[in-house]
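Presented below, as C-alpha coordinates, is a lone chain in the form predicted on its own.
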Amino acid sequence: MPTHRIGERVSIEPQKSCRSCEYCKSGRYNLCPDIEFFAAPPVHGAFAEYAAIESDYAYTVPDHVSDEAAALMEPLSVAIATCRKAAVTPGSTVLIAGAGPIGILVAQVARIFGATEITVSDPAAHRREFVLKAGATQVLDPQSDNPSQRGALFDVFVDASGAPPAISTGLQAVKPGGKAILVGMGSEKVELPVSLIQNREIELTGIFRYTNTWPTAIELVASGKVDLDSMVTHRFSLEEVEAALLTGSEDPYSIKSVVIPPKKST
(Lines of atoms letter the chains of each structure in order from A and count residues from 1; the text may use other names and numbers.)
(Lines give C-alpha, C1' and ligand atoms only; values in the text may rest on other atoms or scores of the structure.)
Protein backbone atom coordinates (compact mmCIF):
# COMPACT_ATOMS: atom_id res chain seq x y z
CA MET A 1 0.00 0.00 0.00
CA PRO A 2 1.29 3.50 -0.80
CA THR A 3 2.50 5.03 2.46
CA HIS A 4 0.71 8.31 1.75
CA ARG A 5 -2.62 6.54 2.35
CA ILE A 6 -1.82 5.63 5.93
CA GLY A 7 -4.39 7.22 8.24
CA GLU A 8 -7.11 7.64 5.61
CA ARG A 9 -10.75 7.01 6.50
CA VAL A 10 -11.93 4.33 4.13
CA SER A 11 -14.90 2.20 3.24
CA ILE A 12 -13.85 -1.33 2.36
CA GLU A 13 -15.28 -3.57 -0.32
CA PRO A 14 -15.29 -6.83 1.65
CA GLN A 15 -14.04 -9.24 -0.95
CA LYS A 16 -10.82 -10.47 -2.51
CA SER A 17 -10.84 -12.04 -5.97
CA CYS A 18 -8.09 -14.07 -7.61
CA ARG A 19 -7.60 -11.43 -10.36
CA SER A 20 -6.57 -14.04 -12.94
CA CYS A 21 -9.67 -16.12 -13.83
CA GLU A 22 -11.94 -15.39 -16.81
CA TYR A 23 -14.45 -13.59 -14.58
CA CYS A 24 -11.89 -11.34 -12.95
CA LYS A 25 -10.32 -10.50 -16.29
CA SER A 26 -13.70 -9.63 -17.79
CA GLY A 27 -14.59 -7.36 -14.87
CA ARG A 28 -17.12 -9.72 -13.28
CA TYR A 29 -14.94 -10.51 -10.31
CA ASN A 30 -17.97 -11.13 -8.08
CA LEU A 31 -18.31 -14.46 -9.93
CA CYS A 32 -14.69 -15.48 -9.30
CA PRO A 33 -14.78 -19.13 -8.16
CA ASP A 34 -11.96 -18.48 -5.68
CA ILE A 35 -13.27 -15.21 -4.26
CA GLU A 36 -12.87 -14.61 -0.55
CA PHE A 37 -15.81 -12.67 0.86
CA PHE A 38 -16.21 -11.48 4.43
CA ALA A 39 -18.83 -13.60 6.22
CA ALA A 40 -19.07 -16.20 3.42
CA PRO A 41 -17.64 -19.52 4.66
CA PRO A 42 -14.87 -20.32 5.19
CA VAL A 43 -14.01 -16.63 5.69
CA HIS A 44 -15.14 -15.08 8.96
CA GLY A 45 -16.97 -11.77 9.00
CA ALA A 46 -15.65 -8.38 10.00
CA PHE A 47 -17.01 -7.98 13.52
CA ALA A 48 -13.58 -6.98 14.76
CA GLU A 49 -11.53 -3.94 15.69
CA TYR A 50 -9.37 -4.38 12.58
CA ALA A 51 -9.85 -5.82 9.10
CA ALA A 52 -7.22 -6.43 6.44
CA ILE A 53 -8.03 -5.79 2.79
CA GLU A 54 -6.00 -5.11 -0.33
CA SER A 55 -5.50 -1.38 -0.73
CA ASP A 56 -7.47 -1.05 -3.97
CA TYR A 57 -10.52 -2.41 -2.15
CA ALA A 58 -10.22 0.39 0.43
CA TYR A 59 -11.91 3.55 -0.84
CA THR A 60 -11.30 6.94 0.70
CA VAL A 61 -14.40 8.66 2.05
CA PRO A 62 -14.79 12.43 2.48
CA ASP A 63 -14.65 13.87 5.99
CA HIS A 64 -18.32 14.87 5.94
CA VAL A 65 -19.45 11.28 5.30
CA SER A 66 -20.10 9.55 8.63
CA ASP A 67 -18.48 6.29 9.70
CA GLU A 68 -21.89 4.64 9.68
CA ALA A 69 -22.59 5.78 6.13
CA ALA A 70 -19.16 4.54 5.09
CA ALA A 71 -20.06 1.11 6.46
CA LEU A 72 -23.38 1.09 4.61
CA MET A 73 -21.74 1.56 1.21
CA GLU A 74 -22.02 -2.25 1.05
CA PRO A 75 -25.84 -2.53 0.85
CA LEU A 76 -25.90 0.61 -1.31
CA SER A 77 -23.58 -1.22 -3.71
CA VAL A 78 -26.12 -4.03 -3.98
CA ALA A 79 -28.73 -1.46 -4.99
CA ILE A 80 -26.43 0.12 -7.56
CA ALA A 81 -25.59 -3.28 -9.07
CA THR A 82 -29.30 -4.08 -9.19
CA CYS A 83 -30.30 -0.91 -11.02
CA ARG A 84 -27.43 -1.31 -13.45
CA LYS A 85 -28.45 -4.87 -14.29
CA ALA A 86 -32.08 -3.80 -14.58
CA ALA A 87 -31.01 -1.06 -17.02
CA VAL A 88 -33.05 1.56 -15.16
CA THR A 89 -33.05 4.70 -17.29
CA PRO A 90 -34.94 8.03 -17.35
CA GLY A 91 -38.63 7.25 -17.62
CA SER A 92 -38.42 3.69 -16.30
CA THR A 93 -41.23 2.33 -14.16
CA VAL A 94 -40.05 0.13 -11.31
CA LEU A 95 -41.83 -2.21 -8.90
CA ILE A 96 -39.95 -3.27 -5.76
CA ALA A 97 -41.11 -6.02 -3.41
CA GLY A 98 -39.85 -5.43 0.12
CA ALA A 99 -39.05 -2.20 1.98
CA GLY A 100 -36.13 -3.51 3.99
CA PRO A 101 -32.69 -1.87 3.66
CA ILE A 102 -32.08 -3.20 0.14
CA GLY A 103 -35.54 -2.31 -1.12
CA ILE A 104 -35.24 1.19 0.32
CA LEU A 105 -31.85 1.69 -1.33
CA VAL A 106 -33.00 0.29 -4.67
CA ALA A 107 -35.81 2.86 -4.58
CA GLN A 108 -33.33 5.68 -3.94
CA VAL A 109 -30.92 4.56 -6.65
CA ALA A 110 -33.73 3.96 -9.17
CA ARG A 111 -34.86 7.54 -8.61
CA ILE A 112 -31.31 8.79 -9.22
CA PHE A 113 -31.06 6.69 -12.39
CA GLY A 114 -34.14 8.47 -13.69
CA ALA A 115 -37.08 6.19 -12.92
CA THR A 116 -40.26 8.25 -12.93
CA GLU A 117 -42.46 5.73 -11.16
CA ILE A 118 -41.15 3.71 -8.22
CA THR A 119 -43.74 1.53 -6.51
CA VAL A 120 -42.75 -0.39 -3.38
CA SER A 121 -44.81 -3.18 -1.85
CA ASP A 122 -44.43 -4.16 1.81
CA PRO A 123 -46.88 -5.46 4.44
CA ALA A 124 -45.49 -3.21 7.22
CA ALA A 125 -47.05 0.25 7.35
CA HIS A 126 -44.04 1.90 8.99
CA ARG A 127 -41.73 0.55 6.27
CA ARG A 128 -44.06 1.79 3.56
CA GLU A 129 -44.00 5.20 5.20
CA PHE A 130 -40.20 5.16 5.41
CA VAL A 131 -39.61 4.18 1.78
CA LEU A 132 -42.14 6.76 0.58
CA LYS A 133 -39.97 9.45 2.18
CA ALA A 134 -36.82 7.81 0.82
CA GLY A 135 -37.69 7.90 -2.86
CA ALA A 136 -40.72 5.76 -3.71
CA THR A 137 -43.52 7.48 -5.60
CA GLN A 138 -46.15 4.98 -4.48
CA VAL A 139 -46.47 2.22 -1.88
CA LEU A 140 -48.70 -0.85 -1.77
CA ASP A 141 -49.80 -3.28 0.89
CA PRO A 142 -49.43 -6.76 -0.68
CA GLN A 143 -52.14 -8.08 1.61
CA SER A 144 -54.73 -5.92 -0.15
CA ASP A 145 -53.12 -4.49 -3.31
CA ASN A 146 -52.09 -6.41 -6.43
CA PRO A 147 -49.67 -4.44 -8.62
CA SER A 148 -50.52 -6.52 -11.70
CA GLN A 149 -54.10 -5.24 -11.56
CA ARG A 150 -53.28 -1.57 -11.39
CA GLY A 151 -53.41 -1.04 -15.16
CA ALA A 152 -50.07 -0.33 -16.83
CA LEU A 153 -47.36 -2.92 -16.23
CA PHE A 154 -43.81 -2.17 -15.09
CA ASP A 155 -40.53 -2.02 -17.00
CA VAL A 156 -38.65 -3.50 -14.06
CA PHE A 157 -39.50 -5.72 -11.11
CA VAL A 158 -37.01 -6.08 -8.26
CA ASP A 159 -37.64 -8.63 -5.55
CA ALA A 160 -35.93 -7.50 -2.36
CA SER A 161 -38.02 -9.72 -0.11
CA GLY A 162 -37.14 -13.31 -0.95
CA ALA A 163 -40.79 -14.24 -0.41
CA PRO A 164 -42.18 -16.65 -3.04
CA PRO A 165 -45.64 -14.96 -3.17
CA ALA A 166 -43.97 -11.59 -3.76
CA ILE A 167 -41.90 -13.01 -6.60
CA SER A 168 -44.91 -14.60 -8.27
CA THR A 169 -47.03 -11.46 -7.95
CA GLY A 170 -44.21 -9.23 -9.12
CA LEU A 171 -43.57 -11.25 -12.26
CA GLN A 172 -47.24 -10.90 -13.16
CA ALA A 173 -46.74 -7.12 -13.14
CA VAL A 174 -43.83 -7.01 -15.63
CA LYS A 175 -44.59 -5.76 -19.12
CA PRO A 176 -43.54 -7.68 -22.25
CA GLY A 177 -39.80 -7.30 -22.76
CA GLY A 178 -39.34 -6.13 -19.18
CA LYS A 179 -36.79 -7.24 -16.62
CA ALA A 180 -37.11 -9.06 -13.29
CA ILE A 181 -34.20 -9.00 -10.83
CA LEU A 182 -34.09 -11.33 -7.84
CA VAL A 183 -32.11 -9.82 -4.97
CA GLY A 184 -33.79 -10.98 -1.78
CA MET A 185 -32.47 -14.02 0.05
CA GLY A 186 -35.35 -16.34 0.85
CA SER A 187 -36.53 -19.76 -0.20
CA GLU A 188 -34.06 -22.00 -1.98
CA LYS A 189 -36.71 -22.94 -4.56
CA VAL A 190 -39.58 -20.90 -5.98
CA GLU A 191 -42.28 -21.86 -8.48
CA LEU A 192 -42.16 -19.60 -11.54
CA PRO A 193 -44.85 -18.80 -14.14
CA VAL A 194 -42.80 -20.17 -17.03
CA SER A 195 -45.41 -19.56 -19.72
CA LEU A 196 -45.77 -15.94 -18.65
CA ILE A 197 -42.00 -15.43 -18.71
CA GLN A 198 -41.78 -17.00 -22.17
CA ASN A 199 -44.80 -15.27 -23.68
CA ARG A 200 -43.74 -11.84 -22.44
CA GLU A 201 -40.03 -12.48 -23.02
CA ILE A 202 -39.28 -11.31 -19.51
CA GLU A 203 -35.57 -11.23 -18.69
CA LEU A 204 -35.21 -12.93 -15.31
CA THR A 205 -31.89 -12.83 -13.48
CA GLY A 206 -30.30 -12.58 -10.07
CA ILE A 207 -27.81 -10.33 -8.32
CA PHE A 208 -24.72 -11.73 -6.64
CA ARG A 209 -23.09 -8.92 -4.68
CA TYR A 210 -21.53 -6.22 -6.90
CA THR A 211 -18.59 -5.09 -8.99
CA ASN A 212 -17.03 -1.64 -9.38
CA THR A 213 -19.70 0.11 -7.33
CA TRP A 214 -17.85 1.77 -4.44
CA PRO A 215 -16.77 4.98 -6.21
CA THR A 216 -20.35 5.55 -7.36
CA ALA A 217 -21.75 4.74 -3.93
CA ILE A 218 -19.41 7.16 -2.19
CA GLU A 219 -20.20 9.92 -4.67
CA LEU A 220 -23.96 9.44 -4.26
CA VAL A 221 -23.67 9.72 -0.49
CA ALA A 222 -21.12 12.53 -0.48
CA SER A 223 -23.28 14.61 -2.83
CA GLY A 224 -26.37 14.09 -0.67
CA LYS A 225 -28.28 12.16 -3.32
CA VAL A 226 -28.52 9.08 -1.08
CA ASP A 227 -29.16 9.29 2.67
CA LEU A 228 -27.68 6.34 4.53
CA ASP A 229 -27.56 7.86 8.02
CA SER A 230 -31.35 7.98 8.33
CA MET A 231 -31.51 4.21 7.89
CA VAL A 232 -29.54 3.48 11.06
CA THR A 233 -32.06 2.70 13.79
CA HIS A 234 -29.90 0.66 16.20
CA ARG A 235 -26.29 0.82 17.34
CA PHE A 236 -24.33 -1.85 19.19
CA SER A 237 -20.83 -2.43 20.54
CA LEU A 238 -18.62 -5.34 19.51
CA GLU A 239 -19.69 -7.13 22.68
CA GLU A 240 -23.32 -6.92 21.52
CA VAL A 241 -22.94 -8.52 18.09
CA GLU A 242 -25.46 -11.27 18.81
CA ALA A 243 -28.08 -8.72 19.84
CA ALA A 244 -27.34 -6.72 16.69
CA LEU A 245 -27.90 -9.75 14.49
CA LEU A 246 -31.20 -10.53 16.18
CA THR A 247 -32.59 -7.01 15.99
CA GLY A 248 -34.11 -7.45 12.55
CA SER A 249 -36.28 -10.34 13.70
CA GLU A 250 -37.03 -9.08 17.19
CA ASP A 251 -37.78 -5.39 16.53
CA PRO A 252 -40.26 -4.84 13.69
CA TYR A 253 -39.35 -1.16 13.58
CA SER A 254 -35.67 -1.70 12.92
CA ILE A 255 -34.28 -0.67 9.54
CA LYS A 256 -30.52 -1.08 9.85
CA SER A 257 -28.28 -1.96 12.78
CA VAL A 258 -24.59 -1.12 12.97
CA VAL A 259 -21.85 -2.49 15.19
CA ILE A 260 -19.39 0.17 16.32
CA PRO A 261 -15.89 -0.93 17.42
CA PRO A 262 -14.15 1.04 20.18
CA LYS A 263 -12.34 4.14 19.04
CA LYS A 264 -8.59 4.05 19.48
CA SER A 265 -6.73 7.03 20.92
CA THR A 266 -4.13 8.50 18.58
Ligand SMILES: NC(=O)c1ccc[n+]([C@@H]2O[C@H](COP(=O)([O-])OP(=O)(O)OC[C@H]3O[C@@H](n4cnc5c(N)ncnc54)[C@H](O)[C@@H]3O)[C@@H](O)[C@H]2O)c1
Second form
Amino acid sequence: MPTHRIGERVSIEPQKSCRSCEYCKSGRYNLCPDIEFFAAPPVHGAFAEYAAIESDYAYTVPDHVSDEAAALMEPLSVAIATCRKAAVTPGSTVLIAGAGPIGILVAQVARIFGATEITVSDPAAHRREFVLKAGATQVLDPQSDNPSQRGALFDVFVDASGAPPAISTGLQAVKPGGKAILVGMGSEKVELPVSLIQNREIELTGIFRYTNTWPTAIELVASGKVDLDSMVTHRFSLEEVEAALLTGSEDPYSIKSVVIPPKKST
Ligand SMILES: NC(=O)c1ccc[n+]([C@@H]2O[C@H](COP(=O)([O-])OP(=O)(O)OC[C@H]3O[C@@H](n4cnc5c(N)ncnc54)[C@H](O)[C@@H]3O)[C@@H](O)[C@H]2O)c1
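Here we have the form predicted on its own; I need the corresponding form predicted together with this ligand.
To see the whole picture, the full complex is given below, headed by that same chain.
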Protein backbone atom coordinates (compact mmCIF):
# COMPACT_ATOMS: atom_id res chain seq x y z
CA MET A 1 0.00 0.00 0.00
CA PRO A 2 1.26 3.51 -0.73
CA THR A 3 2.47 4.72 2.69
CA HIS A 4 1.09 8.24 2.16
CA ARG A 5 -2.41 6.75 2.53
CA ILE A 6 -1.86 5.61 6.11
CA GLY A 7 -4.34 7.40 8.38
CA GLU A 8 -6.73 8.35 5.51
CA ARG A 9 -10.47 8.28 6.17
CA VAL A 10 -11.91 5.89 3.59
CA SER A 11 -15.10 4.24 2.44
CA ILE A 12 -14.53 0.63 1.49
CA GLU A 13 -15.99 -1.38 -1.35
CA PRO A 14 -16.33 -4.59 0.66
CA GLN A 15 -15.21 -7.13 -1.89
CA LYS A 16 -12.10 -8.83 -3.15
CA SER A 17 -12.04 -10.31 -6.64
CA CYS A 18 -9.43 -12.61 -8.22
CA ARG A 19 -8.45 -10.00 -10.86
CA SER A 20 -7.58 -12.68 -13.43
CA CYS A 21 -10.84 -14.39 -14.55
CA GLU A 22 -12.78 -13.30 -17.65
CA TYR A 23 -15.22 -11.28 -15.50
CA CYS A 24 -12.53 -9.41 -13.60
CA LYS A 25 -10.65 -8.71 -16.82
CA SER A 26 -13.77 -7.37 -18.53
CA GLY A 27 -14.64 -5.11 -15.59
CA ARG A 28 -17.56 -7.20 -14.31
CA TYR A 29 -15.70 -8.25 -11.19
CA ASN A 30 -18.96 -8.62 -9.20
CA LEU A 31 -19.47 -11.83 -11.23
CA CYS A 32 -16.01 -13.23 -10.38
CA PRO A 33 -16.57 -16.88 -9.31
CA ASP A 34 -13.93 -16.48 -6.61
CA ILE A 35 -15.17 -13.17 -5.21
CA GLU A 36 -14.95 -12.69 -1.47
CA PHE A 37 -17.57 -10.35 -0.10
CA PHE A 38 -17.86 -9.03 3.44
CA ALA A 39 -21.06 -10.47 4.92
CA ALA A 40 -21.41 -13.28 2.38
CA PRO A 41 -20.42 -16.70 3.76
CA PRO A 42 -17.71 -17.63 4.62
CA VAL A 43 -16.69 -13.99 5.27
CA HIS A 44 -18.17 -12.68 8.51
CA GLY A 45 -18.73 -9.07 7.58
CA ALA A 46 -16.78 -6.21 9.08
CA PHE A 47 -18.25 -5.67 12.54
CA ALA A 48 -14.78 -5.24 13.96
CA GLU A 49 -12.34 -2.51 14.94
CA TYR A 50 -10.10 -3.40 11.99
CA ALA A 51 -10.76 -4.94 8.59
CA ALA A 52 -8.28 -5.62 5.80
CA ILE A 53 -9.10 -4.54 2.25
CA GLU A 54 -6.94 -4.05 -0.84
CA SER A 55 -6.02 -0.40 -1.10
CA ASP A 56 -7.76 0.25 -4.44
CA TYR A 57 -11.04 -0.82 -2.81
CA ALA A 58 -10.56 1.87 -0.13
CA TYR A 59 -11.71 5.24 -1.45
CA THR A 60 -10.70 8.53 0.13
CA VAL A 61 -13.63 10.43 1.62
CA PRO A 62 -13.70 14.25 1.68
CA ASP A 63 -13.62 15.81 5.17
CA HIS A 64 -17.15 17.23 4.91
CA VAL A 65 -18.70 13.79 4.28
CA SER A 66 -19.66 12.12 7.57
CA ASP A 67 -18.43 8.69 8.69
CA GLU A 68 -22.00 7.43 8.53
CA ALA A 69 -22.46 8.63 4.96
CA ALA A 70 -19.11 7.04 4.09
CA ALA A 71 -20.46 3.70 5.33
CA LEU A 72 -23.69 4.09 3.36
CA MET A 73 -21.83 4.43 0.03
CA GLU A 74 -22.50 0.68 -0.13
CA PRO A 75 -26.31 0.73 -0.56
CA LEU A 76 -25.92 3.88 -2.68
CA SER A 77 -23.68 1.83 -4.95
CA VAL A 78 -26.48 -0.73 -5.42
CA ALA A 79 -28.75 2.13 -6.51
CA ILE A 80 -26.17 3.53 -8.94
CA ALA A 81 -25.58 0.08 -10.47
CA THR A 82 -29.36 -0.32 -10.83
CA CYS A 83 -29.98 3.02 -12.54
CA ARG A 84 -27.02 2.47 -14.87
CA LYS A 85 -28.34 -0.96 -15.85
CA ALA A 86 -31.85 0.44 -16.29
CA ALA A 87 -30.37 3.16 -18.53
CA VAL A 88 -32.36 5.84 -16.71
CA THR A 89 -32.02 9.02 -18.78
CA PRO A 90 -33.60 12.51 -18.75
CA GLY A 91 -37.36 12.10 -19.02
CA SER A 92 -37.46 8.45 -17.94
CA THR A 93 -40.48 7.26 -15.97
CA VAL A 94 -39.57 4.84 -13.20
CA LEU A 95 -41.64 2.59 -10.94
CA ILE A 96 -39.94 1.27 -7.81
CA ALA A 97 -41.41 -1.41 -5.54
CA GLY A 98 -40.13 -1.06 -1.97
CA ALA A 99 -39.20 2.08 -0.04
CA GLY A 100 -36.51 0.55 2.14
CA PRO A 101 -32.97 1.95 1.95
CA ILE A 102 -32.43 0.47 -1.51
CA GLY A 103 -35.71 1.77 -2.97
CA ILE A 104 -35.13 5.20 -1.40
CA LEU A 105 -31.66 5.42 -2.93
CA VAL A 106 -32.81 4.15 -6.33
CA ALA A 107 -35.39 6.97 -6.27
CA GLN A 108 -32.71 9.55 -5.40
CA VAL A 109 -30.30 8.31 -8.07
CA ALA A 110 -33.05 8.00 -10.72
CA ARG A 111 -33.91 11.65 -10.12
CA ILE A 112 -30.24 12.66 -10.52
CA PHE A 113 -30.02 10.62 -13.73
CA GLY A 114 -32.93 12.73 -15.05
CA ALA A 115 -36.05 10.65 -14.42
CA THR A 116 -39.06 12.95 -14.35
CA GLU A 117 -41.59 10.54 -12.89
CA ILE A 118 -40.57 8.32 -9.98
CA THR A 119 -43.40 6.33 -8.45
CA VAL A 120 -42.62 4.23 -5.38
CA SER A 121 -44.91 1.63 -3.86
CA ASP A 122 -44.65 0.34 -0.30
CA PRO A 123 -47.31 -0.96 2.11
CA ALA A 124 -45.64 0.93 5.01
CA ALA A 125 -47.04 4.46 5.30
CA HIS A 126 -44.00 5.95 7.06
CA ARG A 127 -41.70 4.60 4.35
CA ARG A 128 -43.93 6.13 1.66
CA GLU A 129 -43.67 9.45 3.53
CA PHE A 130 -39.89 9.16 3.76
CA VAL A 131 -39.36 8.39 0.07
CA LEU A 132 -41.68 11.19 -0.99
CA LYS A 133 -39.32 13.63 0.73
CA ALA A 134 -36.25 11.79 -0.58
CA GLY A 135 -36.84 11.78 -4.34
CA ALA A 136 -40.11 10.11 -5.34
CA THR A 137 -42.61 12.17 -7.30
CA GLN A 138 -45.50 10.02 -6.14
CA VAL A 139 -46.11 7.06 -3.86
CA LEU A 140 -48.70 4.33 -3.74
CA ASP A 141 -49.87 1.61 -1.41
CA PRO A 142 -49.70 -1.76 -3.23
CA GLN A 143 -52.54 -3.04 -1.03
CA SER A 144 -54.99 -0.62 -2.63
CA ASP A 145 -53.31 0.76 -5.79
CA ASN A 146 -52.21 -1.05 -8.94
CA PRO A 147 -49.50 0.89 -10.81
CA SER A 148 -50.53 -0.57 -14.19
CA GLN A 149 -54.00 0.93 -13.79
CA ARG A 150 -52.87 4.44 -12.92
CA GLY A 151 -52.38 5.91 -16.38
CA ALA A 152 -49.27 5.59 -18.57
CA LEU A 153 -46.99 2.60 -18.28
CA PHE A 154 -43.36 3.04 -17.14
CA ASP A 155 -40.02 2.98 -18.98
CA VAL A 156 -38.39 1.20 -16.05
CA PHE A 157 -39.54 -1.01 -13.20
CA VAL A 158 -37.17 -1.71 -10.31
CA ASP A 159 -38.10 -4.28 -7.71
CA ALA A 160 -36.43 -3.29 -4.44
CA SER A 161 -38.79 -5.32 -2.27
CA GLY A 162 -38.14 -8.98 -3.10
CA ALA A 163 -41.90 -9.53 -2.75
CA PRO A 164 -43.30 -11.81 -5.49
CA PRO A 165 -46.62 -9.86 -5.79
CA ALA A 166 -44.63 -6.65 -6.31
CA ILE A 167 -42.67 -8.25 -9.15
CA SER A 168 -45.83 -9.49 -10.80
CA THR A 169 -47.70 -6.15 -10.64
CA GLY A 170 -44.54 -4.23 -11.49
CA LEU A 171 -43.99 -6.16 -14.71
CA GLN A 172 -47.59 -5.42 -15.77
CA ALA A 173 -46.75 -1.73 -15.48
CA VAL A 174 -43.74 -1.74 -17.86
CA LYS A 175 -44.32 -0.23 -21.29
CA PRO A 176 -43.36 -2.10 -24.50
CA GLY A 177 -39.58 -1.98 -24.93
CA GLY A 178 -39.11 -1.06 -21.26
CA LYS A 179 -36.78 -2.53 -18.68
CA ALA A 180 -37.38 -4.46 -15.45
CA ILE A 181 -34.57 -4.78 -12.93
CA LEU A 182 -34.83 -7.27 -10.06
CA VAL A 183 -32.78 -6.06 -7.10
CA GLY A 184 -34.81 -7.45 -4.19
CA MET A 185 -33.72 -10.82 -2.86
CA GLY A 186 -36.87 -12.37 -1.45
CA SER A 187 -37.82 -15.67 -3.01
CA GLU A 188 -35.74 -18.13 -4.94
CA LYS A 189 -38.53 -18.53 -7.48
CA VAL A 190 -41.37 -16.33 -8.73
CA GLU A 191 -43.97 -16.81 -11.44
CA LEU A 192 -43.38 -14.68 -14.54
CA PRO A 193 -45.97 -13.39 -17.05
CA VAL A 194 -44.05 -14.84 -20.01
CA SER A 195 -46.47 -13.73 -22.77
CA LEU A 196 -46.48 -10.19 -21.47
CA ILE A 197 -42.67 -10.11 -21.40
CA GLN A 198 -42.60 -11.45 -24.97
CA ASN A 199 -45.38 -9.29 -26.38
CA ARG A 200 -43.93 -6.12 -24.89
CA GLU A 201 -40.28 -7.16 -25.43
CA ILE A 202 -39.53 -6.22 -21.83
CA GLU A 203 -35.85 -6.52 -20.93
CA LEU A 204 -35.76 -8.34 -17.61
CA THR A 205 -32.52 -8.60 -15.67
CA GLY A 206 -31.07 -8.71 -12.17
CA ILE A 207 -28.52 -6.82 -10.14
CA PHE A 208 -25.71 -8.43 -8.20
CA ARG A 209 -24.10 -5.73 -6.07
CA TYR A 210 -22.02 -3.31 -8.17
CA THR A 211 -18.83 -2.51 -10.02
CA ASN A 212 -17.01 0.80 -10.33
CA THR A 213 -19.58 2.80 -8.37
CA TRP A 214 -17.64 4.24 -5.41
CA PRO A 215 -16.15 7.30 -7.15
CA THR A 216 -19.62 8.26 -8.40
CA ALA A 217 -21.22 7.55 -5.02
CA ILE A 218 -18.69 9.73 -3.19
CA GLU A 219 -19.11 12.52 -5.74
CA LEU A 220 -22.92 12.46 -5.45
CA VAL A 221 -22.75 12.71 -1.67
CA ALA A 222 -19.89 15.21 -1.50
CA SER A 223 -21.70 17.51 -3.94
CA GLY A 224 -24.88 17.36 -1.84
CA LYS A 225 -26.95 15.65 -4.54
CA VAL A 226 -27.61 12.55 -2.43
CA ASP A 227 -28.44 12.74 1.27
CA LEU A 228 -27.35 9.63 3.15
CA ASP A 229 -27.19 11.12 6.66
CA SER A 230 -30.95 11.47 7.02
CA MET A 231 -31.37 7.73 6.46
CA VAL A 232 -29.58 6.85 9.71
CA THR A 233 -32.28 6.27 12.32
CA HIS A 234 -30.37 4.11 14.84
CA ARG A 235 -26.79 3.98 16.15
CA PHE A 236 -25.13 1.13 18.06
CA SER A 237 -21.74 0.26 19.53
CA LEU A 238 -19.73 -2.80 18.46
CA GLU A 239 -21.06 -4.67 21.52
CA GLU A 240 -24.62 -4.08 20.30
CA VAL A 241 -24.32 -5.60 16.82
CA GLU A 242 -27.11 -8.12 17.40
CA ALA A 243 -29.54 -5.36 18.39
CA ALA A 244 -28.44 -3.37 15.34
CA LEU A 245 -29.18 -6.29 13.03
CA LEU A 246 -32.59 -6.87 14.62
CA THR A 247 -33.70 -3.24 14.39
CA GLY A 248 -34.98 -3.60 10.84
CA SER A 249 -37.45 -6.30 11.85
CA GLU A 250 -38.25 -4.98 15.34
CA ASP A 251 -38.71 -1.26 14.79
CA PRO A 252 -41.03 -0.46 11.89
CA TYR A 253 -39.75 3.14 11.88
CA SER A 254 -36.13 2.24 11.29
CA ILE A 255 -34.47 3.00 7.97
CA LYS A 256 -30.74 2.38 8.49
CA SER A 257 -28.78 1.35 11.58
CA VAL A 258 -25.07 1.99 11.86
CA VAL A 259 -22.56 0.34 14.16
CA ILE A 260 -19.88 2.71 15.39
CA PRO A 261 -16.55 1.23 16.50
CA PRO A 262 -14.59 2.95 19.27
CA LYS A 263 -12.67 6.04 18.11
CA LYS A 264 -8.93 5.43 17.61
CA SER A 265 -6.33 8.13 17.95
CA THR A 266 -4.16 8.23 14.81
N1 LIG B 1 -29.25 -7.42 -5.69
C2 LIG B 1 -28.38 -6.88 -4.81
O3 LIG B 1 -27.16 -6.81 -5.06
C4 LIG B 1 -28.90 -6.36 -3.53
C5 LIG B 1 -28.10 -5.54 -2.73
C6 LIG B 1 -28.65 -5.03 -1.54
C7 LIG B 1 -29.94 -5.37 -1.18
N8 LIG B 1 -30.66 -6.23 -1.98
C9 LIG B 1 -32.04 -6.59 -1.65
O10 LIG B 1 -32.85 -5.47 -1.97
C11 LIG B 1 -34.04 -5.52 -1.18
C12 LIG B 1 -34.27 -4.16 -0.54
O13 LIG B 1 -33.29 -3.89 0.44
P14 LIG B 1 -33.66 -2.91 1.63
O15 LIG B 1 -32.45 -2.82 2.50
O16 LIG B 1 -34.27 -1.66 1.09
O17 LIG B 1 -34.76 -3.83 2.37
P18 LIG B 1 -36.03 -3.48 3.27
O19 LIG B 1 -36.54 -4.77 3.77
O20 LIG B 1 -35.67 -2.41 4.26
O21 LIG B 1 -37.09 -2.83 2.25
C22 LIG B 1 -38.00 -3.59 1.52
C23 LIG B 1 -39.29 -2.78 1.43
O24 LIG B 1 -40.19 -3.47 0.57
C25 LIG B 1 -41.50 -3.22 1.07
N26 LIG B 1 -42.45 -4.19 0.51
C27 LIG B 1 -42.84 -5.40 0.99
N28 LIG B 1 -43.80 -5.92 0.20
C29 LIG B 1 -44.01 -5.04 -0.81
C30 LIG B 1 -44.87 -5.01 -1.94
N31 LIG B 1 -45.72 -6.03 -2.21
N32 LIG B 1 -44.82 -3.93 -2.76
C33 LIG B 1 -43.98 -2.91 -2.51
N34 LIG B 1 -43.14 -2.87 -1.45
C35 LIG B 1 -43.15 -3.94 -0.62
C36 LIG B 1 -41.32 -3.33 2.59
O37 LIG B 1 -42.39 -2.69 3.30
C38 LIG B 1 -39.99 -2.61 2.78
O39 LIG B 1 -40.16 -1.22 3.06
C40 LIG B 1 -33.83 -6.67 -0.18
O41 LIG B 1 -34.51 -7.81 -0.66
C42 LIG B 1 -32.33 -6.88 -0.20
O43 LIG B 1 -31.97 -8.19 0.13
C44 LIG B 1 -30.17 -6.70 -3.14
